[in-house]
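In the form predicted on its own, a lone chain appears below as structure tokens.
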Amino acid sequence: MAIAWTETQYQRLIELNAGEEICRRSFASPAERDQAFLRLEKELRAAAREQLERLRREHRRPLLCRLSSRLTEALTGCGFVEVSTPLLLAKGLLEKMSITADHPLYKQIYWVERGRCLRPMLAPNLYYLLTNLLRLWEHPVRIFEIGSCFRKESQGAHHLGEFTMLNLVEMGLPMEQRQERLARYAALVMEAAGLEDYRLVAKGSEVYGETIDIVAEGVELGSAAMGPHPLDENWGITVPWVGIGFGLERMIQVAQKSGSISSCGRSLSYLDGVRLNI
């Protein structure tokens, strides 16, 4: 009978970023398993200390920050303007995105006070900005934002309560160029993230209806939509557009082949993917 890791051992190996092959190992006896665990934990702790030392002496910035910088450089180099919007979101902006009390996402929102919440997505703020920028700037208008969003997600291998989004949008482009632009911008972002093996997959969305997901290693890393869209009327927008939202922690998780997304985001327990209880 094959013996697997104990639950405690398995969780510790996940914390130390053991690979999938290691986590699936089996043994002939508990004694053999326990000896293997002690040896592996020692090796993984040593590797983690080396990674922390590289952060201190070489990188000086965690991977999440480095990825954000690479994406910013790629997008500004392609003509996008970076924007920065508030973390607090008015309830009325959510309602313009069709997120009302009967919407499935409504219960996942962190309400701070009456009528205001921590933003669960960047789209309402970008829509708001674009109502003015489309009037002030020559078309097409290209903007993006990278920042924290908050949602009471189901806990799991690919979900966080606080996560980092990249949202990019181009508005006022020719209708017939939307599909090509969407594919181009998805490729630009994925290349900057070091993830060139991906697929574009059509899927339904609770907000936008039909969307196109960017999928790598079976994980949804981003979701894209095109307009004109029924939501545009709420903002007085009539021009064609394309937009994509990416989750940076998921991109890091897939690129690093990490078993836990918790190690990829903002944390007091991890630094640059390294569990600090080593």
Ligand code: ATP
Second form
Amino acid sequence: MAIAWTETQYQRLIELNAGEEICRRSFASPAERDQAFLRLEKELRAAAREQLERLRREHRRPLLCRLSSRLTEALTGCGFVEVSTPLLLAKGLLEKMSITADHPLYKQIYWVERGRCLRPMLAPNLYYLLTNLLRLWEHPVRIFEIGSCFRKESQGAHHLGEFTMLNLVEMGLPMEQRQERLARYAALVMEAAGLEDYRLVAKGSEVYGETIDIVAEGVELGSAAMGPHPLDENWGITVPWVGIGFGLERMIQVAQKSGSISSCGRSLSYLDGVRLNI
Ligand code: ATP
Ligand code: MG
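Now show the form predicted in complex with the named molecule, given that the preceding structure was the form predicted on its own.
Let's see the whole complex now, leading with the same chain.
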């Protein structure tokens, strides 16, 4: 009978970024398995220490920060203006996104005090800014934000309670150019993230009705939507638009083929994807 890793061994191997092939290995006996584990764990710890050394000597910024910079450069180079909006969100702005008590996302909100929560998405803030910018700037108006969002999740392999979203929006473009722009911006972001192999997949969304997901390795990395949209009325917006929200940690997880999304995000246990209890 083929013997697999114990649950504890498996978890440790995932922590140490062992890769799929190692995690799937099987053995003839428990003794053989345990011996292999000790050897592998030692090798992986040595590799992790080396990676930490490289971080310190060479690039000096974790991948999450470097990806954020690469995306900022790519988007500003393409005419997008970066914005920086509050993490604390008023309940009224959530309601304008139709996120009220009967909405599935409502249960995932972290309330800070009555009437204020940690933002679960960037869209309401961007909508708010755009109501002014559309008046002040020549169309089309292109903006983006990269920043933390918070959702109570049942912590799957692709979900964090605190994650980093990139949301880009272009408003006031010609109707017939929306598809082409969405595809172009998705390609721009995927290239900056080093992900060439991805697909655009049409899907239903709880907030936007219909969305187009950006999917790689079977994982949703982003969701795109288009307007005019029924939600626009809440903001007095009437022009056509396209927007995409991406998760940076998911992009890193897929690009790095990492077994755990926790290693890709803000963490006290990991630094630049390296588990620190080594
Ligand atoms: P899912 O269905 O996978 O939970 P979603 O459709 O609810 O995701 P969106 O609201 O479309 O997520 O958010 C845009 C992007 O933000 C997602 O495509 C994903 O990359 C990222 N994202 C959303 N929730 C999380 C999370 N809890 N942890 C990490 N990334 C997330
Ligand atoms: Mg989505």
